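For reference, the chain that follows is the form predicted on its own, supplied as structure tokens.
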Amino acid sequence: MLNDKLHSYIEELIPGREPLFIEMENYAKENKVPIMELVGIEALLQLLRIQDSKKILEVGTAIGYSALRMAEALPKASIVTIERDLERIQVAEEYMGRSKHGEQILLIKGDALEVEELVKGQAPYDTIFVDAAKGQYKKFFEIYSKYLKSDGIIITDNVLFKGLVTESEIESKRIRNLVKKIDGFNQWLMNHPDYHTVILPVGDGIAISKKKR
């Protein structure tokens, strides 16, 4: 993970964002809604540009911040995003309705473990971005990777979980169990027979997986 000085330096270099995005960042901070860190989302957007993604699946909408950022960065792309939390869905829909990029986004309401048929109907995808319940990452990957194009990539956020994956002593049992699941997912993913994966210590840690040829 980057030290604080380097992280601040990189953040200060990032160009200004649309007022709506600043508003969403402030809302997320005030209401403790987890959205991608600035450095992390800039890395994500650059990966999508390199991939030239036209169809993106996002598992975990929250308030729609990353979906709208992806839509802005890739004006020709369409994004399918999944969210189960009704309050966050309402906020996301409001922001999407106020944005000129909202028309690129299809919001599927429901549990990502239960809406496979709806997601399948929009497949295949150039990129799958997983940023939802961390304890379910392996299940999300197994369910939705089958709808990835042969040359597609899967990006998974929060795989370093504030650096806690390196800690051996964690007081909270809930956090300890979650860290164990994330570490188990990382071990499984890095040794997956069908994917090449790299973990970048950017933001909260992102894993980039590409199908082996």
Given for the second form:
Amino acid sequence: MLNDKLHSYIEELIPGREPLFIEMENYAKENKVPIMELVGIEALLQLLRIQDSKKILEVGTAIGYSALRMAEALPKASIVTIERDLERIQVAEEYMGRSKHGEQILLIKGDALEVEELVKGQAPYDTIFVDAAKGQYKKFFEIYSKYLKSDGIIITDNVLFKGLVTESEIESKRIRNLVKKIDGFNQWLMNHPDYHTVILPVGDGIAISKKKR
Ligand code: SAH
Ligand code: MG
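Please supply the corresponding structure for the form predicted in complex with S-adenosyl-L-homocysteine (the preceding block corresponds to the form predicted on its own).
Now the complete complex, all chains and molecules, led by this one.
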């Protein structure tokens, strides 16, 4: 979101990562898996450190990259993560099996709109991280915010959708509808009576919501 030069500058300042993470980043690139980009995930991890999260719910595991990075950054935390795509589940399980942080993670296989009971069984959560189908963000928020601790935070990824939220002329009807939904979600969230929310233009745009007291 910053200009490219500044973005590269920040990216280059980020220290190296475990070889397995580099392997996962390469896998994601080659197979077009939309894992969080570097500056975005660093911002997320820092928020979780400040929050001192012990119990995290993630909606949208993909190959387990963000889940494993969260597990590494917060060795005392346990992470419940949901994924519905069978191929990605398989890849995620393989990486989690190979990683020393894998034991902190519980992978729930299924559609996030249908596994509420399983997620509830592990509640409450200090942090909820939503990074799944953008058209369903409001539903995810409504279902899972019930299981957030009173001092918890909800972080939602991709709320600026590659900058498309400000684009008025989009040819693809599918993308146009998606943009409308994201914009609707952002408006709804920013005006939610129970939460303070800020949108940060890092990565693909993250919204940070904190329950009002
Ligand atoms: N958080 C991951 C990236 C997630 S990509 C990372 O940064 O490493 C989004 C993932 O959400 C995709 O793998 C997609 O299959 C999954 N997803 C989308 N909608 C979902 C739903 N309703 N239930 C479960 N998973 C979903
Ligand atoms: Mg994302």
